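Encoded as structure tokens, the following chain is the form predicted on its own, with no partner shown.
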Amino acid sequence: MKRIVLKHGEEGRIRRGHPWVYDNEVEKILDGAGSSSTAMLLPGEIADVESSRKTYLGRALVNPNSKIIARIYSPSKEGMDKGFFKRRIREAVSRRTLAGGKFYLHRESVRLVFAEADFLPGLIIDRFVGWPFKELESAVSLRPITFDDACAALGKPQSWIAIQFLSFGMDSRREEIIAALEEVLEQDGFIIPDGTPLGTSAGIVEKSAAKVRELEGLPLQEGLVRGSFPTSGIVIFENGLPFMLNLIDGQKTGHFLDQRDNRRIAAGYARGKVLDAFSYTGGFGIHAARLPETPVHVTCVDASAAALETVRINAGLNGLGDSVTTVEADVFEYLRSCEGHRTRGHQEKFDLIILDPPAFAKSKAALEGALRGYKDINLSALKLLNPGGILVTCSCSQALDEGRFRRMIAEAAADAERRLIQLDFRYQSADHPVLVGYDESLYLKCGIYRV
């Protein structure tokens, strides 16, 4: 087994949990224990990790090609092969169960593997519980669509996989994953408590386009792997709220599940006039128009047609007529737009605004761009509020943190001469865990104010 041993001093960060070892941070590869001959590192192989003092590290994947030239994935010397894969998945899908009680795997589409935080390195896999749309649209004419109504007309729900391979490591070994991903889903019935096992996905789709696989020496990379996958999309229930979506052509993995609990959180502000900025397929607006008891009008706002149109559906599938509308428009010129209006009079104002962006940082390169971009719309939407509004701002870079996420905000009211109280500040669903240590892991920051 190849050796790497870092530089003095460069051990501190990784004993403290964080799993990666950058390329600068290594003073030599030695070629197995004992020996003192130099080595090259193969992309996807396996290297022990020391401090220069020879104290051991860990165990990891390695990739020269890349400037993260190891992720540390096992504290001892463990192998990696399919028993391997299976104990850490069926561990992770065990930390869910505990997570969100008997029926969360059930009903609720969760992400069952969170990379480095579930000490799997570049590997993430969301599982997605539901129906296909058109089955499901033409069995259940009353709207809104329930759970219940689905299970009546139409079964129980299937499921399908989302998987991205974002580490060399992960991508060389996919086949094994996948083998015992299969095997603990439909094996392992201590999974639910009942138990019954998960059981066989009807489809497993890549979503491996991401541009972090191209710093790995990776090409982009989608596509269905195993089963099939509806054309027309499926439809799965976020707390008990119906929502199409097609892991072919979405974004990320699909639907972005990290926000799941914030959505519903938020929804408790709602009233009046809404505005869901950046509203991707409807997360939150859907939830700020399905759940307060009294009416409320939202306006969804984004760039893309295609997730507009998906928007428009959910809203059908919820019941919400004439109560959510819909925009196509660059949202930075959006909330321009709007406070040009209400300068010249018209009342261009919100009672709730929602700011979930993209992640403007995707590097620290990028950090001070990215901040003056967070800063406009949420100084814009602070100008939109009517007194006593509230303010749903988040940020998914990992690049900023939550220190500099709060002086933006505080600075953007300043500029906008508001005064804001907060109310909540809320992190990433618990199926998204945050390894102390590593601190990419904790990357979404959603706080709500009062103006």
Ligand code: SAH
Second form
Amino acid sequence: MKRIVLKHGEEGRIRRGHPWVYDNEVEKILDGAGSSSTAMLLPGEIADVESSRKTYLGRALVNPNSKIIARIYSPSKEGMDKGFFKRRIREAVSRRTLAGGKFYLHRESVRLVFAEADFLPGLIIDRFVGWPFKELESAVSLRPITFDDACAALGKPQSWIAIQFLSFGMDSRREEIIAALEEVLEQDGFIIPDGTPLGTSAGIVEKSAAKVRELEGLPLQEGLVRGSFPTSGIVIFENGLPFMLNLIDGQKTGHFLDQRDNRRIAAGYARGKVLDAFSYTGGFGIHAARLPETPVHVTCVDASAAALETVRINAGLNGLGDSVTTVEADVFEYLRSCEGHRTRGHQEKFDLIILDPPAFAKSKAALEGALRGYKDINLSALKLLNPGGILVTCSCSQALDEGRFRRMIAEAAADAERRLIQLDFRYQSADHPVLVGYDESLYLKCGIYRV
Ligand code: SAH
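Can you give me the structure for the form predicted in complex with this ligand, which would complement the form predicted on its own we have just seen?
Shown next: the complete complex, the earlier chain at its head.
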């Protein structure tokens, strides 16, 4: 086993739980336990990491072609075979059952593995539970469709897996990983408190199209790996509400599971007129239209026509009819035009505005420009809220930390000449765990404020 020896004093961050070794922190690479000759690292191999004083720091997946030269996956000298992946996946799945009840994993779609935060660097596995869209649409005529109606018409739900290999080491072990995953899901009855295995998935779809793959020297890759996926998409239930998604079609892709709890909580504040900005397939907007007891009107704004088509399908599945309107527009322009109407005396105001933009700051270098973007939309939104209105504002930029995010909101409020009371401040759902010492795993911020 090769050994990566760090430069003097570089081990502190790793000892506090951060799993990455950057290439500029490495003093030397040694060949084997006793030998002191220097060695070359091969992409995807495993190696031991130690401090300059020979303190053992852990075993890592290496990629000499990446600035992240090693990703520690274990504090001990454990190998990376199918048995290892089965143990890790099992541990990750059983963590998902801690907070959920007996039916959590049988009914809800969850992220089963969240990469470094589940000690599987660069591996993401989502499991979607539901039924093929076309079958469900024709088998159940009642709207809104409920989970129980779907079970009564079509039997137990099926499941589909979306998998992402985001590090070279995981990509080169894809066969072992998929075999391990299938064995855990099929055989391990312990997973669910009632003893039922989660069951074979009907299809596994690779979604490795994230840009970070390029930093690892890997091509972007998508497509069916095993089984099948319905061409018309599937319907899952989130917080009991039906949502359509399609893992295969290039335009309509998946569903962001990390906002599950925030969507439910945000909907608790919905009344009157609601704006769901950057709506994608309507995750927040549909919850806001469905959950309150009083009628609510929701406007979903997104630049993607395909996403808005899915919003309309989701509104249909939820029996929402006219209470959800879709607007295909750039949110920056849309907010400005609402402000324009307002200054001309028209009433274009909202009681709840949700801002859930894509990550504006893709890197630390892009942070300043990104902050201007965040402030711009938050400022406009604050001006467009009725007195007593609620702002739900999110950022999924990992490079934007909570402190800067909060300060941006305070600055937007100052410029809008509005006082804000924070009602809640939230993060990603618990199936996207945060690894202490590895701040990159805490990426989603969601503040809820009253004007
Ligand atoms: N709120 C959504 C997720 C939003 S993802 C949910 O709960 O599922 C970000 C969305 O912003 C994408 O759908 C993308 O099409 C859209 N988008 C990105 N830039 C935009 C812009 N400038 N104007 C409007 N929509 C934009």
